[in-house]
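Let's start with one chain on its own, the form predicted on its own, as structure tokens.
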Amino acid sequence: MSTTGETAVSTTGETMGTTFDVAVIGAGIVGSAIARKLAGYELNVALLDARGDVGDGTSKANTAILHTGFDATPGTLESRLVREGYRLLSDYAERTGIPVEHTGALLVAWTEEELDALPALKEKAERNGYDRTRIVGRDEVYRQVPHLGEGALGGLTVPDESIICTWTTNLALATEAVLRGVTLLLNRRVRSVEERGGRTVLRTSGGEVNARWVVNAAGLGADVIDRLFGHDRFTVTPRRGELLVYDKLARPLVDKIVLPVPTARGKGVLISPTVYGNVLLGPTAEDLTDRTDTGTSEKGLEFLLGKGEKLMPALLREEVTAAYAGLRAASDHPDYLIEADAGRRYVLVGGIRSTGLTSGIAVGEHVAELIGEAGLALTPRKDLPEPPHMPNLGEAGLRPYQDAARIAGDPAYGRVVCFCERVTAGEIRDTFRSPIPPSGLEGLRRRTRAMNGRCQGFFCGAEVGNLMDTKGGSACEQRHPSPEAQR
């Protein structure tokens, strides 16, 4: 276990015969939160991911809503962990600088059937421990969202629903895990497992990883990993959700999350502002068999445009900045499936839907309790470093290009490279000095917003690429560029 603050990030090679106390599979929000929590004890922890960066799977593409859990199924593990996670993540975001905007939400009823369902939704929220919802009539709906399409009959207000930066959330959790001494092993797709002398050997695409305990937080691949450990208890179906991102000029149309009345299939199509100043329309919900298919489709585009025409016609007159799709780990199990197998020294963390963004820290707490009860000694550390303070990607806070004092101290923060998103050369340089630098352009986009604006890199792509080459080089070998490389 490292206690010196030095980071351990590896993308290739063996782990030199190390036997970790715990190996966590999956460096999304949930896996990173679990690794962070376990690293708060006297344990040697590894965090593995099949991809070349943290948060590069399900966690990177969602609607980025910090949920109160008002509409979860009462009495479920998901309900409890989302409720606890809302409190924990809200506090963590404040301490680490994760962008959050407390916009509130409005569920809109468009039919008499949906209107009649509102009292039951309010009662469900109260059973989930949330008592701040309010049923409102048509006039109040249009007062709150004047640009809503015609035909709304009423609504339910949820004042504490919020928007958050999912990218920064994942990176903050993974960064703190690494600062606490976790060994981050990227490009390690688990292919098989073997019991060997009181430990588990994970055979991965990057070599063997040995651990006394294994936590499976592999998201879309959690059921596959679970079967490697001899279980057959759930199946993950990749559910593609396509979204449209509208230009920042659309933001005045909506200042809160506009939700449909939820169904058993999901929360439906919503309209939501983002912390970056854009507006989202989506997602779709299409069950697939291909766990890698994150492409957008003509069918999905047509569906969203049809929904948008009804929900907010004025939005469709605005420019679309981007269209993207993410895969959610839909499960045939009705609740989170988090169970410890003491005999195999193995913990499954499966069936974590999109609410995992909110519940992740609480899931980490729950897993630590289970693994401790199953026999792993948990001795709290007394030398934990302070949580990281993350770069601000949100429009509600002060960005580097706006910070005169910061620019005076370092002119690189005054040199804007990406004009659509106002990203500076200093911010791009800083990513390669961070504990977990980006492994490519997509990782850089998630860390800085560079190339995420209206031009999608058409104007700034060459200069951003040049900065990657001259300031970062190999993301894992040049975390601290030389003075010559910074000139």
Given for the second form:
Amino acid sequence: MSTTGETAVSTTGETMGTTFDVAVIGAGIVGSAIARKLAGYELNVALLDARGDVGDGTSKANTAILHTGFDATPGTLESRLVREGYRLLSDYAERTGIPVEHTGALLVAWTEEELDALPALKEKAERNGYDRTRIVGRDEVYRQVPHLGEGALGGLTVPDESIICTWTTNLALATEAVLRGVTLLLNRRVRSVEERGGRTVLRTSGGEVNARWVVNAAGLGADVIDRLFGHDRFTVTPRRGELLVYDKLARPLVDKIVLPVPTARGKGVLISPTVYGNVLLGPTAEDLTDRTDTGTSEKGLEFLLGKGEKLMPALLREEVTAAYAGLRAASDHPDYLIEADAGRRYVLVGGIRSTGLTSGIAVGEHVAELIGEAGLALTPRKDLPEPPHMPNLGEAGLRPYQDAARIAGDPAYGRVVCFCERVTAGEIRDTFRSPIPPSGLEGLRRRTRAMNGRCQGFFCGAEVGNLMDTKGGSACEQRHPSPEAQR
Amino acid sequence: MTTDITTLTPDVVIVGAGPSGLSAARALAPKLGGGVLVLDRESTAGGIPRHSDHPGYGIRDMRRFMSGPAYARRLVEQAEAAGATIRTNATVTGWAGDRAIEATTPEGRIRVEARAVVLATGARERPRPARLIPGDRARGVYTTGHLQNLVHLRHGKVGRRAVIVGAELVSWSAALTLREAGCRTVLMTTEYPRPDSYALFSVPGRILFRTRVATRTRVRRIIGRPELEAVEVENIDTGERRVVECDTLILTGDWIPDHELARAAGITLDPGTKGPLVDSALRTDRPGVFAVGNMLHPVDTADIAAIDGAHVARSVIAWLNGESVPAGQVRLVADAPFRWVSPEILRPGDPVPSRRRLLLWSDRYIPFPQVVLRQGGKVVARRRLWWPAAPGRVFRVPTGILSAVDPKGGTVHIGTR
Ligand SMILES: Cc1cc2nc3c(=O)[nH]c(=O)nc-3n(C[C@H](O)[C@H](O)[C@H](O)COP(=O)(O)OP(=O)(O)OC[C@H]3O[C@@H](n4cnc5c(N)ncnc54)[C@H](O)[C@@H]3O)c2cc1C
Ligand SMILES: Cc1cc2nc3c(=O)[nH]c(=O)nc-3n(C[C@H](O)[C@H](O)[C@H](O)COP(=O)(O)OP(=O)(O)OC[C@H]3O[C@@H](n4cnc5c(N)ncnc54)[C@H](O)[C@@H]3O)c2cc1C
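Alternate state requested, the form predicted in complex with its partner chain (shown: the form predicted on its own):
Up next: the whole complex, starting with the chain shown before.
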């Protein structure tokens, strides 16, 4: 199997001839991390997804916080994997160029009851192995977040809570998986499975896929797949979280994550800067039945505006740039549900609800351990390629439009196409030469930020659409091969 | 790594090559030895009229009735003939000093250190998220700007059945574009009790487009995954809702100035226009930085933006000649039903506002408004006007009404009786 140069991304066609050692179902952050990890051994791995692109499920629409895990339930698998994931992803981000900002968080108490809960939260953080929280008084709260609404009584600082780019995280993991030789099979919705003499046949919307082992990392669909393997352990409830993204001009209002005191229902509504320079308000938490309903609702938006008015009235005076919703794969099981079935050569990775962005890489490590213990021989490979260097979408780093040397080398990086987000023709073109090119406009937006800005396409929509149709071609004749494309 | 930056030093740098910026360049270039540089981020100069391919441009400034693209080309020719340098594909990204800016171009990063800066960055329509319209993430939802870029510049396709949000001038412009693209407008919605645009447009418009205008309604939900299938339309008075099938939704009007550079400079904005607060000489509160066009009055027609450009030239030259700003000022504030007034600051000794008109935006339809000025709690002037104040377009008030203003009397409120 080739590791560099030509890569194996297949959106259609049969793989009948091949029996993979492992097939991973789901190319979200969790599945991509698992495939990448397993491809570090002498294994022939396939990564399948129902969608036409990687990272097109829950991993594309979350709050994008790299959690320390300070508020997890101590002693759970989730607590451990979030803690480890924080460290692993921070390190991985540095090596691959995933945008991260270590902004820190401030958890704010608004009632006496919440104020009284702070010492217990601090203690809980310590039981989760995180001992850097500090209880602060009202004045310190307003010193740290001067635009906070009236009525805060005190707070708890979480200095290592961070913000990250969830899109680049997913793409980096999947790209590295592909560079390591994983066969990425898109547009393959797994519909049924069959055991056939020591291997499993996955019948998908895009043909059959054969594998000795199967890892189920199907997120919102993980319980359905689990039942296909004869189990009945848990049920996924799609828990919708709606969010509002405020204009970049709001960014000076807040430079750290502002958290509420968590409740049994979830982490509550927060205000957070984003690595793209915006400010987020959300998410809501609402149990649905439709696992595909990522629309926003009148009630949800109203609720957020009400919360925002109390949390930071100045924020509500700014323009809204985007509104979106994500679905958490909530379940009736109180912890992550990661179990190997040696007899069936099958691993379930379920119930990764609201922390999977952070924990993904650690989940990958954990799955490799389990699968090894369950009998799959894991021989580390010696010829692993370097991890990919991802295009920078973050405001904290140098972006191509700011980079005089880079523009001098290739004028396409000086041709700004999306003015609000300052995305250049060069960056758009590069995505089509990357190991996992975008399959549609949404994928291009996640890879570049094009059209994600305040005008939402008023100025650039037609041009970006044109570059999508021509695969980045017509608008920027290439003069020099780009470094991104050569990797 | 941002080392090899080219520095340019024209007398004046103008950000934005729309009607206002180009007209300012045309007026300034013949009078200045040090050069006038216009920067625009688009690959073609001309601003909004470039893609607004229907007649209705140039009436007050060129005394002609021409199409947007033809008007844009003419403005470009005139500015160049006057000696201005226009640089396209040049996105101004920020400031590098009080009157210095930075821009990204395919030829590299540039810094422009000028003696005066004119901001002419225009205005745009609020897109769906800013209007907080909930529902599915459906494809087929556009602003007029997006639609016209798609149809006129890229010859792209839209759907077959459209709903247009808004019934003002720009909404009819969208309807024209849709018709050209083979898409029928089945409904126009407006929150106002009567369609806002000129009878000139709306009556024949209705016949021409066979379009119904639903007054006092708004779109409350978008339905369709991944393609738009319908919208839910609410009657604001009764709360009643109905589903209207469509595959295209055009969000028109609801303007916001492109004020990013102004805000980045810390220039004070007017809470009503959300554009820079200016006096009748079109000075912002940063010395040597001026503003013109739809960024100041979102939005008026292109000819008015263009006349602003000519108007600012005098002020820029006065600044370059070291003339000082007259002392003393009164602030002009819009009272309901007016949302904003432009300009917002009056100084004794300053030129009268462009075209001797104050520009206002009304949230209510008033057939023959009596405009009232109040200062220090007293009515100082009133004037009945014979043209309506209507939502969705600029209401113009002759500046003669200002003669009663006391330059030392404090804030002046402009409203109706
Ligand atoms: C509102 C919200 C806020 C959040 N905030 C944070 C946060 O701040 N920090 C954090 O760490 N986490 C956060 N999370 C959680 C995080 O986003 C998820 O835990 C993580 O994205 C889960 O990744 P995944 O790979 O398990 O799932 P997904 O990304 O959903 O991937 C699963 C994939 O499986 C595919 N699939 C499903 N069924 C099939 C099938 N039958 N055949 C083939 N493919 C199939 C899907 O197409 C999908 O691509 C948040 C989640 C939400 C919803
Ligand atoms: C759909 C539609 C139909 C219309 N129909 C008519 C009509 O029939 N008749 C009429 O008279 N008027 C019409 N108008 C109004 C008219 O187009 C505007 O009044 C006019 O374009 C305003 O000119 P302006 O110079 O203020 O701004 P704009 O034309 O918006 O020009 C602003 C320029 O600034 C540039 N710019 C912005 N930011 C930057 C930056 N950071 N760096 C570099 N460049 C930048 C932009 O690229 C743009 O070219 C219509 C408007 C619309 C939207």
